[in-house]
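In structure tokens, the next block holds one chain alone, the form predicted on its own.
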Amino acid sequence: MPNHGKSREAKEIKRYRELVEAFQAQVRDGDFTPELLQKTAEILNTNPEYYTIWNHRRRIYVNEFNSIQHQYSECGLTAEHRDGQILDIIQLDLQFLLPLLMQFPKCYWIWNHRIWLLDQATSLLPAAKARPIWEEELRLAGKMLSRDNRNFHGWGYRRMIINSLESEALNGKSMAADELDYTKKMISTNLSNFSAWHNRTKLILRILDEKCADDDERKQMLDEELALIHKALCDPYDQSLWFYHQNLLCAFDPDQASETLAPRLTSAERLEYVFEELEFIKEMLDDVTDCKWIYQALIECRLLIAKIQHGMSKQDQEEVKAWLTELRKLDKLRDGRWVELGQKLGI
């Protein structure tokens, strides 16, 4: 009995393969034609990790914008003929990569094809015109990570689009104060989203320097920021709550908080934070006694304490030991670790 499956992909192959030496002949005689940007899309549309393909149909994209922009300079376009000559490349081109971005989300030549089409509209149009596909992107971005949101890869797209359209050259101005507004809604959607917790640690350095911000408006961030974790830390499981309650921990670290949002609190007001955190913390274990994250947290709270007081009490000490001992029984593969943290601790 034939195999019909067999034969059809052979001849799929047959045909790919004469499609790209088709292709290759073109390149090679110089034919930078719309012609060959056709048969471009025909062998992206099948494969689209060729990525010499991708640099074939970006030098015949330059070749027609240096063509329009010949014509312009001979004073056979007008200025706005040649902005929407360039608009509709770029635009097509857009749309063109929408099907391929659909089936290939991970395909990283496909993005770089597209920054690359987005850059070219703010290099060759006025920012008035640019900036309007720019947006459409960050739309696009917003569509991406809510199918996906923890996509790492659709959030540090997401910041080259902020970056560009708070860029100069875009006629663009901080849009920090919105972006964190984003990361509370995305958080509000999915707690355990370490992409956007991450970057609302970011945003919030960026707005307090932009605004200039004082100590007690500082502060009154940090209320805040601890305010929300404690509210997300209804799952003590989530390693992602428990990696922002750390580095928010950092603005008590003599060492580490001159890099933090709250870098002129004094010793004791360091203290009075730590301490409430360190009880915030206990009080989990009237209800969870099985999660590790829990019995680290209060380790560090109780070092960064010692750090502060220059000290550890004995009676500290034996607190530490026995969350240490906890610590071992559910975290096994990191008991060398523990263990040589408490003879670091000599306990």
Given for the second form:
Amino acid sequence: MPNHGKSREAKEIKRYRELVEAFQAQVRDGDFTPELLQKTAEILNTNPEYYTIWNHRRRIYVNEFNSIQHQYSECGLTAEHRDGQILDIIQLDLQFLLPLLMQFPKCYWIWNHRIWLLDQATSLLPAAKARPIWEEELRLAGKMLSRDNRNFHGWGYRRMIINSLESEALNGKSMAADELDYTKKMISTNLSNFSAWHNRTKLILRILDEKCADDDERKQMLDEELALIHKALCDPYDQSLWFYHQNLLCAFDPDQASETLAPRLTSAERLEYVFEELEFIKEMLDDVTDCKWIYQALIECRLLIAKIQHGMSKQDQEEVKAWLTELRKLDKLRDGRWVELGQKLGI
Amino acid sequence: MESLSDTTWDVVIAGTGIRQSLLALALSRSHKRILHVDQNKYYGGTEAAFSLEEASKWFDESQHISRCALRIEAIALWKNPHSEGLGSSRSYTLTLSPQLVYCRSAILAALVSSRLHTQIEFQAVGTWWIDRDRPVEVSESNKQNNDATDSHSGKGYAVAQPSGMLQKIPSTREDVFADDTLAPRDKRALMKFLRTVIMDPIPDAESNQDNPVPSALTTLSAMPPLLAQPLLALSMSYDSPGTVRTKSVVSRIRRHIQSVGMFGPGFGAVMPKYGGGAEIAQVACRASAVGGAVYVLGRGLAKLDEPRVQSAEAEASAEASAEASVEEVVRLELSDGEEIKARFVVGSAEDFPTGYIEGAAWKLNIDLVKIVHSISIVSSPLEHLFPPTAESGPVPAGAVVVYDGPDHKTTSGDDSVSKAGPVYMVIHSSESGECPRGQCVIYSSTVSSSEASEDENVQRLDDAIANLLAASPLSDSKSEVLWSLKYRLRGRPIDSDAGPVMSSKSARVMLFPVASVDPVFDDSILDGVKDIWKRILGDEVEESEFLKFVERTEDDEEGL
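Structure of the form predicted together with its partner chain, given the form predicted on its own:
Full complex below, order starting with the chain above.
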């Protein structure tokens, strides 16, 4: 039986080599025909990583687009038909790519080719006809993210699609609010979705800027986000939640506040917020004593207060010292870091 | 025409219930001559699925035949006289085996490794709900907590309306996150439990003397009863909260929670489309037939003659003769009089002639319990019970509602937790293929308590369903039960030891261990099947080959 496996393999390798040779011969002859297109499909179905073949495939398409364009400008092809033909080519190829994507989801070349096709749609077709293709692509991105919801390529791809859909070329307008809802849905499916939380930070800033939100509206947004993260922090062991919390805390940091969602809080307001956070986090210690993130967050709050107040009382220093001791117990891997922090603070 | 008596069969399997069907599947690549018979004219035995007419027939027949009495007994069949909503008979597939299959279960793994999963469509069982029909006190921790960050009631755990309220039972962190009726402290307690239950190693049942009590159990015990109760409901065990065997309960809850998300976000259990266990049995028999087994329905075992057990000298002299010893074979007579010879005969107690079972003095050292069941067809789809599992996730076809309401004797009292056992309702939407669009099927069960009359036990099922229908949102048009079938199931208590495969003195006749009453598919079924499979095939097989097949292909031959 091993013999048969090998000879089957040998046959496939031979067939593949013949295919590539025949293909390259035709390319040398400048033979950019639909028949050649079929050959590229056969090769790519077996080996989508062979990026040269993708290049040739695109050259064939460019040829076809040019000839369609020529027919429209010189030979009386109607705009309707021109658009229809271009659309067909693009949609057919997008369809061809789908099963390939399922089989080779990590192959960059397939994705690049996809993006190229979508860009061609934008540049060659009127916005009304190009938009549906991008919208379908957004649905595809949604399906991918529901299968692998922390895939940063998936999220990057989604951002790229949204970017296009918002662009003038596609008669777009801001989709930030809808995307914010989407991040909320993804978080509700998986609390630890770093990517969704990260996306949220970007979207909030955009929404506030687009709205030209005043300070009151910004404060309201901040309050809502704090309530959300408090709700999520019923699981204090989840690192992604603390990262988001930290991001919100930056609004109270005099050095970083200008880049946050609420840049113009007064010192008094900032202090009030941080003390509230301190209380909220301290309450967790009633039930949870073995979570290092809590102590880290408490120390950060104290440091933030010290920054705003330009100093830390002896009493507060003792408190931080106690927390550092706990941290050293719970996070032995980073013992050196906590020791250094203590030294830096003179504790 | 070749008759069945011309062959000496290697195995005769009696009954096409789930155990026998899985055995047939296990033997399907062994090239053994298998005759698989069933006294009924349908597949599935005590796990069968019926159309309305077939259910009616089954009910009528069961009034007279006592053979099935060991396992299942019909109680009542009822058709709503005031409603015309019932569809045609064939538009229903009502199953006697609506068991849930957890994603993290041995049976699912076995269906995959035996390649059967490609022929069964599994659907998601989505949300678990708890329904209490009396106002519940605000939990202690919430009375103290004044800064509930929820903009909602700010009240405690379950604020029930007089007509009853359905609460989603949290199985994941995300469920806890989303529940706006919980105070932060309660949320943290639930989260802690979810974490410990996932992280705890599976406790070794035998060495529990040395191991300290698992921390999941401790966390559960430390929780206020109102908070713990929905979690206990996840165990799907029939005991009332006071009498529950906690180690088994915790491992059942663990299985539930560890299963969620395994095959997709938001669900942890699946159900086979078109009739649950009945569908698995049918597909297994089909695979067995492809492997060469002969199937005969409508004929059962009427008589059984076992070979006498030989003394050592007799065996020695028999070896000396070239003839195959006639004594090595079991002689059977089918219900139509046909005589059959078989090397092995296997079945469940209800598939053997009654006289044989009693005569062989099989020892059943297990106390059996009784569970009352009902299958009810409801006139509305109860869509609110089937929210999508997650963003772009599968639409569930099943939902579970646990009713913990009071029994008739508890009219008032300080106990906010009922003493009677819970009622488990597994609801199948029309997506399951078991009923027409616009309706649903409710499979309910509860323990038949010895402290109440049978009528009272059955009444509890009706009360639970009435409560559930009353808890529908107002937009839902009046829902009512159109048809119901009630029956009694007798079996081993949940998670009790299955005991060994029982075999006769000659070792040629084997009985499957008694089935349990578990509303969740009992993985120990596979142990019994494997045991018998090994006894039949002996040295011909490695244990690791059990239910591990490769896909049958066209080019099995090597012609290259």
